[in-house]
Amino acid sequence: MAIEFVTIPFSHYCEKARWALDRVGVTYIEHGHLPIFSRLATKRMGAGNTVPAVVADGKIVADSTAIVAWADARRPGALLPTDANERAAALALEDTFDEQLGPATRRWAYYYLLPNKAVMRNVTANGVPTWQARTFRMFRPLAAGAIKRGLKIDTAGAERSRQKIETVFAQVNALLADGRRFLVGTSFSVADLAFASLAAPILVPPQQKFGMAGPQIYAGEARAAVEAWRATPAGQFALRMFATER
């Protein structure tokens, strides 16, 4: 039986949860909404404002981290290492990526993409009800302003986010320096999934959907930064995870 899966389709946190569900073979019906509208959907299902959220076995599971854990429980060891030490290491990395990398890539990407009407039209028109996409286009300046205020998107914020991205990428580069194939242990885990999915807004892998596939969505200095991040060991690792594990 398919579960109900509520998302903001282009959200990298929703991609993290989506990847986890796909990884363990869970069948789901995805209900995509644009920001704000997603809150109406999650409140109706009793999940508050949290996206992504699933309804499964009569229970509500909200937040990407909780969904990853729920998915792993369906197929133990698929995402969370069975070795206690490796599990702790993987969860610690997931927490770092959730708290540091995810917010930074989101703010940095929005800073450069919100002014691009064509890109935003393409991104917001995919996987959501037509009326929501039309409403966003009609009230684009107001919606963009609300996003900027809510996420504190400005020049200073983008620079702080760039620095956080550099810090996390340096950490991952250091882990990969010994030639390991995965961040923890010898198989794919939540650490790899979380890093790749939450880095996606600034790496734009071709496997990504919803109008955000390829660095060409950026221009000028932003495009140069994206190309530089893609060329790092961490960037190459994340792109490989999408290519071979997604």
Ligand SMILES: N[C@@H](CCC(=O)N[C@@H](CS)C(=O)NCC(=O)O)C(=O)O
Contents of the next structure:
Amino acid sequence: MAIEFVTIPFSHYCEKARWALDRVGVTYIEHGHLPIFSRLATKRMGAGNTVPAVVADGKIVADSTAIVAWADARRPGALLPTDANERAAALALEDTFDEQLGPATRRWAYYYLLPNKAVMRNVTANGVPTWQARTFRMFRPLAAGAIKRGLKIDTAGAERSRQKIETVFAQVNALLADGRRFLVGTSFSVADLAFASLAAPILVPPQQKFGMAGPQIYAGEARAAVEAWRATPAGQFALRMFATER
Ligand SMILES: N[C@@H](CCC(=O)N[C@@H](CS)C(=O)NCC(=O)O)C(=O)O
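Structure of the form predicted in complex with the named molecule, please, following the form predicted alone?
Starting with the chain above, the whole complex follows.
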């Protein structure tokens, strides 16, 4: 039976959960919402404030980390390594990416993309009810203002986020320096999935949907930063994960 999957379609945490569900072959019906509206949906289902959230067998599984664990339980070992040490290492990396990388890439991407009317129009037009897309378009400056305030998106915040991204990328570059193919062990795990999906807003892999395919969505200094991140070992690694494991 299909499960219900509530998302903001272009959210990288939702992509993390979607990738996990796809990986284990779970059938789901995705209910996409735009920011602000997503809270109405999660409230209605009795989940917290954020997406992704899943309803399966009448139970709510909220938070991408819980959804990955739920998905792995459907096909044990598909995402969480079965070896205890590897599992602990993969989960620790997932935590770092969830807590450090995800908020930083989101703030940095919003800082540069929110003012771009054409890109935002494209990004917010897909996978959500038409009335939401239309309302968002109509009240774009208001909605953009609310997102900016909610996520503290300003020049100083974008710079702090850039530094955080650099720190996490340096950590991943260091792991990859020994030539390993995956971040933990010898096969794909939640560590690879979490890094690639949460870095996606600043790497813009071609496999991404929702109007976010390709670095051309950025201009000027942001485009240059994106190209530089894509060229790092960590950037190349994430792009390879999207190309071969997504
Ligand atoms: N720790 C959460 C973070 C999820 C998250 O931050 N979701 C954002 C979208 S990227 C959200 O739902 N924002 C809407 C809101 O806060 O109203 C997870 O891993 O699922």
